[in-house]
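Only one chain is included here, represented as structure tokens and corresponding to the form predicted on its own.
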Amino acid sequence: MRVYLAGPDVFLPDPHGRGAALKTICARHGLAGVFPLDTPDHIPEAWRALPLPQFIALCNESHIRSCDALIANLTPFRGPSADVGTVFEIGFMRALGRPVFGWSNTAADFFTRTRMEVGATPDGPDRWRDRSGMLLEDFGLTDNLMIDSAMLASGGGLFTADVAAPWDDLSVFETCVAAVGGRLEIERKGKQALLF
């Protein structure tokens, strides 16, 4: 059972070491982690002539298609929200109809993080606006409603906690992986039962 490990972890100082650590945790729970920097099993020759950004994007889409589920690191990245590339990958997997799970090393909700980041001011009861007059989304969710909703609608889940070292601590990730392993095992057994 293969899981795509989406997230801004590729930007860490040692992304390959991070990928290896994430895969080790996956293996403990019976899953094969696929990290964005892994080389796909098959690369069409036409891709090699593309500019590097397009080549990388196609490789990552290929990885996602080859996986049974996606686990996204939603720890806020360069702002109050998740990494935008990760968010795209969540939508891509959701469109494939496969489970999407998320984890974040920040427990504060999206509204709280955004309000602190953009210097929001109140605009009536339970309404806040940023410096540009734009309304802040306030649903008590981990991130934008499309992200949280995609995970829940897919049958996935979302795990959060505040940790002291948000870019080092993998305890929330491990909790998420354990849940994914359990969910995929149930699906596998269900498919086997249909064969008999």
Second form
2 protein chains.
Amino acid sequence: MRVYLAGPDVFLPDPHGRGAALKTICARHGLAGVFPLDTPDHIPEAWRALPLPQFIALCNESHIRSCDALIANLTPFRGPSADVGTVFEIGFMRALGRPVFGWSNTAADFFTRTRMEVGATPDGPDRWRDRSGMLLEDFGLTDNLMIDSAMLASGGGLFTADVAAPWDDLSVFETCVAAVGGRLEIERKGKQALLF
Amino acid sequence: MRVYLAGPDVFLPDPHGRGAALKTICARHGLAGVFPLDTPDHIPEAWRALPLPQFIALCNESHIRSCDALIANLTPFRGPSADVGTVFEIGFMRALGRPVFGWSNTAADFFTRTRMEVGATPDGPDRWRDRSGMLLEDFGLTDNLMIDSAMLASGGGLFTADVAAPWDDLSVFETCVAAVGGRLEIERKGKQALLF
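Alright, leaving the form predicted on its own aside, put up the form predicted together with another copy of the chain.
Full complex below, order starting with the chain above.
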């Protein structure tokens, strides 16, 4: 089972080392992890002429299409929300109808994080606005409702916990991977059962 | 031609007024704007039992699937990047293979904004890292490369300019809408030409 490993992990000081570490954990649970920096099996010749960012983007889209599920690192990145590149990829996989899983090394909910990071003033009961007058989402979710709901609606899942070193610790990731492995194994057995 | 109007505009103090204003501009250019707060034509009975955030998310996904194109408000939201709910929807529409357009009321590129907002220190030639050691993207793009590239690869487009009131001014939006209207009109004529 191929699983795309979405996340801002590509921006870490040693992204290849990180990719290898994530894949080792995937393998432990019967999954083949696909990291954004991997070279796709097939690259159309025409892509070689593209500017680097477009080439990278098309490779990542191709990786996602080649995978059975997506696991996203939702640890807040430069603000209260997950990295937008990661979120783009979650939306992409959601539209393909395949399961999307998320993990975050922060347990505080989205509303709490937003209020802490950008500040908020009350505007009626249970309504808070930031300095630009923009409403804060207050549903007790992990991030914007499109993200949390995609995990639920796709039959995926969400795993969060506070850790001491949010960009190093992979224990929450492994909890997530174990769940994905279990879930995809059930599907595989179900399909086998249909065959016999 | 139906166009989904993705953006953090739903968080403004008068979201329904904003939706109406966006739709008026769309109509001026021959487009039917679909705003996230609109009620979908068909809502499955089972959705009524869902918690509100999941219900909203499924309605938005349904809206996107019903549209011919997507126009995203990419004006930076609570950080250097666009609103993550908007970015999720861009990824969703990109996977459907339909054109995605974006507009932003900020002209500064993603690298410049990120460096200004989170700070950055040099790490070799043309490489900058934030305080967590995470690399900054430096491609001169409007936002994360997945977002800019989706606009290009889908045959959409990107429109940015600095304006005095980023959450009020709709002139950049109208420039974008005019381009979408023209583009979809060309497609319509092309399809008609194939019929005769």
